[in-house]
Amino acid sequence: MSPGGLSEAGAAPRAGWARAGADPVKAVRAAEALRDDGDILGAAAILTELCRLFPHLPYGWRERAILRRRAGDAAGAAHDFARALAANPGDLLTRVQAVRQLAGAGRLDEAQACLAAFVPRTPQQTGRVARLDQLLAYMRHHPEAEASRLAMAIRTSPRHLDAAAVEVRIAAALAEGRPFSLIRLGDGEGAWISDPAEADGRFRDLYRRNRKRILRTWFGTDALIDRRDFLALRERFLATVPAATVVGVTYPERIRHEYGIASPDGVPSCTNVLRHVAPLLDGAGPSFCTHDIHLDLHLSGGLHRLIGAGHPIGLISCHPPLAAALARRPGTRLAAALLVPEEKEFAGIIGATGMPGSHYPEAFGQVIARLRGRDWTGVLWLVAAGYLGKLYCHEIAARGGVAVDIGSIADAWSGKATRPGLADLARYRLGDGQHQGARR
């Protein structure tokens, strides 16, 4: 695509400008709304007109560059980022996006030079520049080729299972009364797999930033970042990985995406998951699958078949009505339902549970005590509890039960689109299971 290719398709730039009433502020808001709705061409049309009328301002150039990068137009994105930087060399947001664009294209030397040309003026800017510098260092130390090799080694291993094979393994464990634990390791878990002491602390600021971000997502605060009891919990979490029956991990396509956008959280978190689990391929240990296995099991009908197979069901989630919805399904026997607080980043979508206290340590201690209180042999537990859910799965399997980390599927079953992939909620309804049997 040529540098002007993105803006030449779709509605004419001036038409988009006219719909915004020729008001620059309204035009900016309109472009952002179109972008957020997925109308890339519509947003680009307005931004193109902003660039024409206000070429001395970085906003239009920068935002159009981001759209071009998203559309795969690396040359056009580089052109627009250069214009944005020329318009205002001191704009840090533009600088950060330009550095990430260069790094995502594999041009790490140019990215480093672009970053080095910026002189921070505040402590906040100094910190952000330091973290970006550490991201570039990480991408040099652990290049995309390394991460892709690890991801492919797992995918092509005989121990890698597709959704059908995972369903068979779960069903067999239930039928035979054997313990089973399926956990999934995503960005959040990767942030806590990452060790700030690695490489003599070379990536410490980057890792801490990612830990703080995910703590705010989970708990609405990053106050736990240095608490000894929560840090000690990390060792228990790491122990769940080799002890699990099946572990869902990052796949090659996700690695390509994260490195392609030089994601400060996605690159180290996803890669460190792979670096942590890859050695388990060499000996006896868990099987593997994609960390999107919860979506695959739903869309294949596997979860519905397992739920309707007559085994008692346990549930851990933040959705008070979900247990009742499961109990109404024909053939479903609900054995237990434990409620945990919602992830705070999604409270506006999920709604508050009304539970007092926080997930950690208050609710966590209560759930662990309940799980340790009896034998769960033959019970299928559906666990949707984030990072702490891996520990719940471990406790269930240790007491004979079958634990499946269903993550955001619990949100979708409750009619809450907490992730972009769940936008089409009709595909993810709980229903009665009668129309969910066709495999993809």
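For clarity, every value in this text was computed on a predicted model and none was experimentally measured. Residue numbers count along the first chain shown, from 1. Definition used throughout: the rigid core is the maximal C-alpha set that superposes within 1.5 Å between two forms. What changes on going to the form predicted together with its partner chain:
- Relative to the superposed rigid core, the position of the CA of Gly373 differs between these two forms by less than 2 Å.
- Superposition of the core reveals a Cα shift of 2 Å or more for Val28 between these two forms.
- In a rigid-core overlay of the protein, Asp39 has its C-alpha displaced by at least 2 Å between these two forms.
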Contents of the next structure:
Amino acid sequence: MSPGGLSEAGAAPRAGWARAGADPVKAVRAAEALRDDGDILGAAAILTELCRLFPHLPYGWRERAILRRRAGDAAGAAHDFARALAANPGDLLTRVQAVRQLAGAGRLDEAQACLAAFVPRTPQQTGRVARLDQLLAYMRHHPEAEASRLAMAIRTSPRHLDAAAVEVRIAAALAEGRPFSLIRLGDGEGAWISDPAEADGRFRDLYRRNRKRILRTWFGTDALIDRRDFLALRERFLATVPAATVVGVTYPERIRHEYGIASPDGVPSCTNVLRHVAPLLDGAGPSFCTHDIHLDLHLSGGLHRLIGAGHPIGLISCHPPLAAALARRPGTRLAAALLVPEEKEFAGIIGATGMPGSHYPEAFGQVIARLRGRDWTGVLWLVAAGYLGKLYCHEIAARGGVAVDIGSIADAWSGKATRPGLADLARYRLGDGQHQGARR
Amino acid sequence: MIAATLDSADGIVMTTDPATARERALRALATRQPLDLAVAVVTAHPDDETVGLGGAMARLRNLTLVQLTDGAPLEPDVAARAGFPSRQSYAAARRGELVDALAVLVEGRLARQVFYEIPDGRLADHLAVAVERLVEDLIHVDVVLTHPYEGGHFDHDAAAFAVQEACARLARHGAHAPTRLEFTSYHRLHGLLRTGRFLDDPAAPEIVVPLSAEAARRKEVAFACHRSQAGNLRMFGFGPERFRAAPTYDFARPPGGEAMYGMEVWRGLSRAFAGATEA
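Mind giving me the form predicted together with its partner chain, seeing as the form predicted alone was just shown?
Then the entire complex follows, led off by the chain already shown.
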């Protein structure tokens, strides 16, 4: 059928439909392309037309359901997912989306029933169903209300710091020659923070899948998942949390988002981080901030003020030109710079660095050895090294230095938008330091 | 812990201060012990690393190799004489030979490998870019090993200049700069070609490191990997390797040895040095 045929059938072709052609699969792709370009209405027009012309096919309903869910139309999304499932009850992808839609809307019983209606036919399907089942169990056991309560407890604590307060703390530590470590705990770290009984028990498949995924992101392989040395490293990582000066964690809005989409990695990772750090509020432990503090410190000019304050700077990153770029800034003294291989998922964006190996174990051992080679009192270290970077921060602080986990800001300073939040790179330029750092 | 305060004179902190790095590196090289410091080897051509320190490379545990030229001159007849249809294919072959040699010398264990891909013989034409890139690359290492300034090959001399200038710029900007060491290449003295030796300089004492049987075997196999250079490599043997702290050269003056490439070429080289020197 051609667009002309549609007109003959009496239905006026809507904007965008002509791009879809007569093929339902091409129509879905065209809609996805429009959606990814931000043309939600154009995508919706194609999918609505697709559902009208081919109501017996699941694709249109499913994709429209996803659009509606993203737009916050939970009821509409549920309706479309139901139509998609009715069109093809054996389609696991649609089933998974429908279950997550229901779970994200807090309808866990319906989600469970929807999942139970599916009969896996392959080992892969069995595994995927098991993980989704465990996600639902996790959301029952650790409901959004619990995670939000923990996030609010941290945010409203007197120990919670905004960007300005964090900057003051860092500056004071540098001025007084005191050790300081700011680490941020995101999704990746969260995958390695869990109750051992849960990790080896009822949520085992879910946690292993999340850990494998993040290992592939970091190292390009998940071969480390059961390696003793890497698991031992996890114990050292966990020890860095109570020892840190400031810990960046997730916040209530993020919790709402992760539970709202029933994210298989976001829900347990964010919640487990909060469960892990919340008890630290009771003692004389670290202060807290959001795990987006690196972005806030950049945007507030705080990082630039700290870099330009005359203290020697250390840098750990995967960007070979970045150290020299920092050193060229007037008033910046780049005292040490260590390279680590890039996170493999972003290798294409970051480009060639000349480092053929993986961050762990080779480069990790070399960086630790170099950090242990001397005292770092009075040195401000900017650490952009992911999960292992938390251990570097710990080593630096243990040797008197000030370590700030700047994460993906190093990517942005190098002109690489590795995260969706960095898409507007102009906001995150390193700059020459001349016009940055003025208090706003 | 080494010290609780910043390093001495210039107040710059480094992962390992230059004097300590120099001492540790030369001691490790002399005693044939593994060296964990971050070391960059900067060479003009693929095969210079094999000639200069093929026996020692395996003991450099955190090694960055910076290859300044691709080993293929712009003149098409050179590639043709070597049996290649184009300069590009000659360069690709030399890259492949280097990879093979490194598999023997360090079993492929490199922390980092960087190719500047400047045409062979044209380093002087690209000195400004080479120095800028070296500033970016050498800031990450404690030690850099490169050619001496000795009049043997103009790319070698240009490499010596580029490394000294890059390190000087880092130091001037208050940034970490590695300590500079040298390995041997070749030069002419009293009309005779000398390989595997430095020009005599009482102010720059050298260390002499005999090759172990295993190192000599590895080096010999690595030589064979540089298949397109078999003729040139016959000039070099498998005797001791020599290293020393790099002197601070005055590149406005001719090299200490006879300029094998001729004084006219040196004058051009000298102009290139002057043009690439930061005021």
